[in-house]
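Heads up, the chain below is alone and in the form predicted alone; it's given as structure tokens.
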Amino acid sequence: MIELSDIAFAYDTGGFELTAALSIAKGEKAAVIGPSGSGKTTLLHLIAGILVPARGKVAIDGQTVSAMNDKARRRLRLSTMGLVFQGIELVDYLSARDNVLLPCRLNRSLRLDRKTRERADALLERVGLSEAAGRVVSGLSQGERQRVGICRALITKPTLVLADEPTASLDNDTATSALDLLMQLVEEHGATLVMLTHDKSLLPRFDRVVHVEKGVVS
């Protein structure tokens, strides 16, 4: 599902290298483990196709991301991608349904009827935000948005979920509920995880820990 393969990369800034050579199997789940700055969020950017590396490949179920212009990157994380980052970035005046909806209506080919409604109203519930559903999100705390942004990148089924420490700002049941709707799902639709974490304890949940140090990805 993801082959990343002799990847350099350096932001314009300077003082940061990044290194890897990574294959990830479809319906695998990986955790991403590593100090603060030393590049797991980067390499889940690299991955995304959000970063662009200097040199080597990276694809995506056969499809060379890192060759595609800004477009088709964009395309392809809305088809086939879900993901789950410490931004979150919500647009504050749509409510917790719309926001979870938001991917349906961006990309004209994915259906915006009224099985995926029910579907997000059936995600939001899972999570404990029936009641919220049709609340602006800016009201809402920084747990329930981060709640409502695990429920966006699952609306779409994706067959990859890229995750950024999902459950950081969340309290211990709320956050092992979340966890679990996300392994739920992804192995429901035999999808790929690749999920960054700082709690070791989360571990046995996932098929292969991937180690990033000081840029270097093993």
Ligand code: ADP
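All of these numbers come straight from a predicted model, not from anything done at the bench. By rigid core we mean the largest C-alpha set that fits within 1.5 Å across both forms. Residue numbers count along the first chain shown, from 1. Compared with the form predicted together with this ligand:
With the core held fixed, Arg73 shows a CA shift below 2 Å between these two forms. Relative to the superposed rigid core, the position of the CA of Val127 differs between these two forms by 2 Å or more. Positional change of Glu144 between these two forms reaches 2 Å or more at the C-alpha, relative to the superposed core.
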Contents of the next structure:
Amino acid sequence: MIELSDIAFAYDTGGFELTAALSIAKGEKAAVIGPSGSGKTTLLHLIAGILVPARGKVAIDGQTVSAMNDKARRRLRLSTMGLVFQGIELVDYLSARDNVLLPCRLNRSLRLDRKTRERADALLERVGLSEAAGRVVSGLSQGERQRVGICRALITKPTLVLADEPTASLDNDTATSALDLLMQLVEEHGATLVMLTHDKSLLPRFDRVVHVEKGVVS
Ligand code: ADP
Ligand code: MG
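Output the form predicted together with this ligand next; the form predicted alone has already been displayed.
Expanding to the full complex; the earlier chain stays at the top.
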């Protein structure tokens, strides 16, 4: 599902370089672990096609992302990937349901029909947010917002789910239930999961552990 061959990447500001060779199979659940500043988010952004490597090749499901232009990378990201970010950038003035439906509005090839709306509500129900579906998200707790973010990542039925420390800002119990949900939904969809974390206690839940240390992926 993911193939990174002989990648090198550096930010324009210099001082940090990431090198990686990595392949992750379809349906695999991989954790990426490493200390803060080691390059985990940079690696995830290279996989998502948000960043492009200076050297090497990134392929997702057989498609060479690193050779595509911005528009094609964005289209691929919207159609095949679900992204859960650390800060969960929800749109504060929209309802939980409209936040979940956002990827469908951004991607014109996805229909925003009744079935999709029902699917959004079904996802919100799965995460215990039926009653909050119509409520503006600025009034939701951090844990609730995180669950909305997980639903949003899954609305397009992505084959690849990329999560950047999705539980880092949650207390222990909320973090565990958010992770349980993410894992369950990913399994139900037969999707591939790449999740970043610096929490070693989560590792037994994954099929695979990728280590990042000072920009070196192993
Ligand atoms: P992690 O997610 O493991 O904490 P990051 O991938 O965010 O690590 O960062 C790796 C290194 O790259 C750090 O030294 C960080 O300061 C630097 N970095 C991250 N984002 C940028 C950016 N947009 N521009 C310049 N340097 C960055
Ligand atoms: Mg990070």
